[in-house]
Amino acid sequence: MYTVKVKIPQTKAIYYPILIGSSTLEKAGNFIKDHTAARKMFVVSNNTVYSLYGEKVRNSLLQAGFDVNFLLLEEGEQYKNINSLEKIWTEAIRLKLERKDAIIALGGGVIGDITGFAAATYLRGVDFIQVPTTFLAQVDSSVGGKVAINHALGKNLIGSFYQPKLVLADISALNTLSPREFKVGLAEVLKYGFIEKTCGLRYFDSSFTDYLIKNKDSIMAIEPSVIENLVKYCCELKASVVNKDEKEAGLRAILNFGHTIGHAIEKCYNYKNINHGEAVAIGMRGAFFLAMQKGLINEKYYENSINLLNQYEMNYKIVKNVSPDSLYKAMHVDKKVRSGKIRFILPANPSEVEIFNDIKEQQVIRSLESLY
């Protein structure tokens, strides 16, 4: 069992804990006991991961003495909005929920991020806990507090920063993720690999990157050991950020590496027949492209981060019927604007990245037409 700590701004408590290994769920209930003084456990999953490991949690909290009801919502990005959100106030409300009670997160990053935010709005805030089951939730949307929903008009523009009380990280649940669902969170492993030198972290004696190129085979077969070692560090590299900028003042918009048109992707699509890791992928191809207009990375250190993402089959492309200028104008309904300019984030040395928002347009539109 790894522990990665997280503070935990403004708050008597110093830090939660992010537990990560394997078999964990089978004693939820005594890792979720230790670390709420809540009694009543209000957990939100959707279908597929409660058939997977509903059962398993919930005889897990009954046997530690909790008081446990499931709420279960729909499946896909589509649904992580307003509707989703009321679902769960309303079933909160009929279950007399108090604010010494707690609602869990049973799943990958949807539930966690509609659960969460729920929890941040309930009664002004109770306990929260995550209980991530997919990679991309394992390394990265389950950690740091950003809870959200999304808008038709853009991606996780409604939220707000809640720190839940403990991240219960069980990598067994990996097993039974689709090898595509599996690269949803490969495609946040990358990010961090080039971002890792801005950090401030250093974990394996060569760099993030040339770990992830020597062990793809072991991590492409989900090997136990890597695979932990995989979580951990990624979460030690968003602690780190986020430890430091927890709402995104500054620093910590370098985790958004990639986003600012992956982002934009998945609202051109409707947040349907592409996922967040692949969208991702082709924005950070993206951001690369624009580095290298800049000026800020040689070609070689172009090619080498492409050869790198075409090493873990990240070679997506985006659909013709979404134009680039649709692109761009969805960029411009995004979060990390700042003065109505769009900010990237784009690499400037090998594993550093820096924050732009001089980017001409021309430059943008000729960007985003390398990725068809």
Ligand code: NAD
Given for the second form:
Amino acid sequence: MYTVKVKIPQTKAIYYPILIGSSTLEKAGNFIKDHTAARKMFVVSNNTVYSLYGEKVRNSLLQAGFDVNFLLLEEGEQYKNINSLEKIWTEAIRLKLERKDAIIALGGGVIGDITGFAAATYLRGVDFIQVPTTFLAQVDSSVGGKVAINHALGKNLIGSFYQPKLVLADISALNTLSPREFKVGLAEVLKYGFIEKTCGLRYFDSSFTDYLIKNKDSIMAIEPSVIENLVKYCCELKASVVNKDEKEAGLRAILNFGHTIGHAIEKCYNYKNINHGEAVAIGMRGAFFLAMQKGLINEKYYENSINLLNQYEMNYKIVKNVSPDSLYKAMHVDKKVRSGKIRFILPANPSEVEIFNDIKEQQVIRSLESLY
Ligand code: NAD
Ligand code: GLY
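Can I have the other form now, the form predicted together with this ligand, not the form predicted on its own?
Full complex below, order starting with the chain above.
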């Protein structure tokens, strides 16, 4: 079992662990017991995840002596909304969940984000445990304490920072992901390649992007040891950023590389027919295009980066009925906007990014037009 530590300055605990290993869901109860004093567990999941892993987790929690209750939400980004949140609150009240009890998210980033926000707000906060079952959730969304729901007018606009007591990432759960869902996680992995140096960590002899180039075949074949390496390193990179800037006063914004355009795409698609990772992959292409136009990067780095995205089949396009204009408008309703100005995270050097607030409308529109 590999442990990544995330520091949480404002709380009594020095850190919370991300436990990364194989076949850990069947022992979830024992791991969880070590990280909360709660006796009553309220697990939020969906039908797909429950049918695959629900009984395993339920039995393990029962064996560990917990009182266990499940709620299954509807599936998909379009349900990451106030209605699902209300269902969790209502069930928690019905179950008479108390302050000393805990809420567990068993699923991908959607379940993790809504459930985390419910745990943050129910009774002003109860213990929260993340059990991420998608590649995207294991490499990114379960770590760092951002919890939120979408609003019809914008992505993740209603939320909080609420750190879990434990993240339990079972790599074996990734075996049942569809090829599409696996690739969605790869988009965030590639993001970490593009921001590695700015995160301030170095793990491999050469850069993370070199590792991704050299190990492409094993990664695409979902070889467990390589996948585990990716989960470990992405969690280390994210933890190193969150440890320095938990509430996004500055540095943490770099984790949003590709997300300015990505979030606008998700909103303009009404959170349907496109996955978060696919939207971020398009957003990263747009960011590279913008950086080229602004003269921040040279043609060689631009081409190498686009080639890397292509090698990993990240060649998604925006559908024609979503116009560049509507995307540009949507970008103004985003958490990243400062004094009315859209904020972009752009590549500056290989594996380095910088934050920009001064991108001209014409340049943004031109980069959006390149994405169809
Ligand atoms: P998701 O949660 O919708 O899961 C994708 C699909 O995979 C779902 O249909 C789910 O039922 C299914 N699934 C889950 N685990 C499975 C398994 N082991 N086997 C088979 N199927 C499985 O999508 P996602 O990509 O995990 O997460 C995307 C969400 O994460 C977005 O809402 C995004 O905004 C959020 N996010 C949050 C953060 C953060 O820091 N909080 C970071 C990145 C992304
Ligand atoms: N996904 C962006 C962040 O966690 O800050």
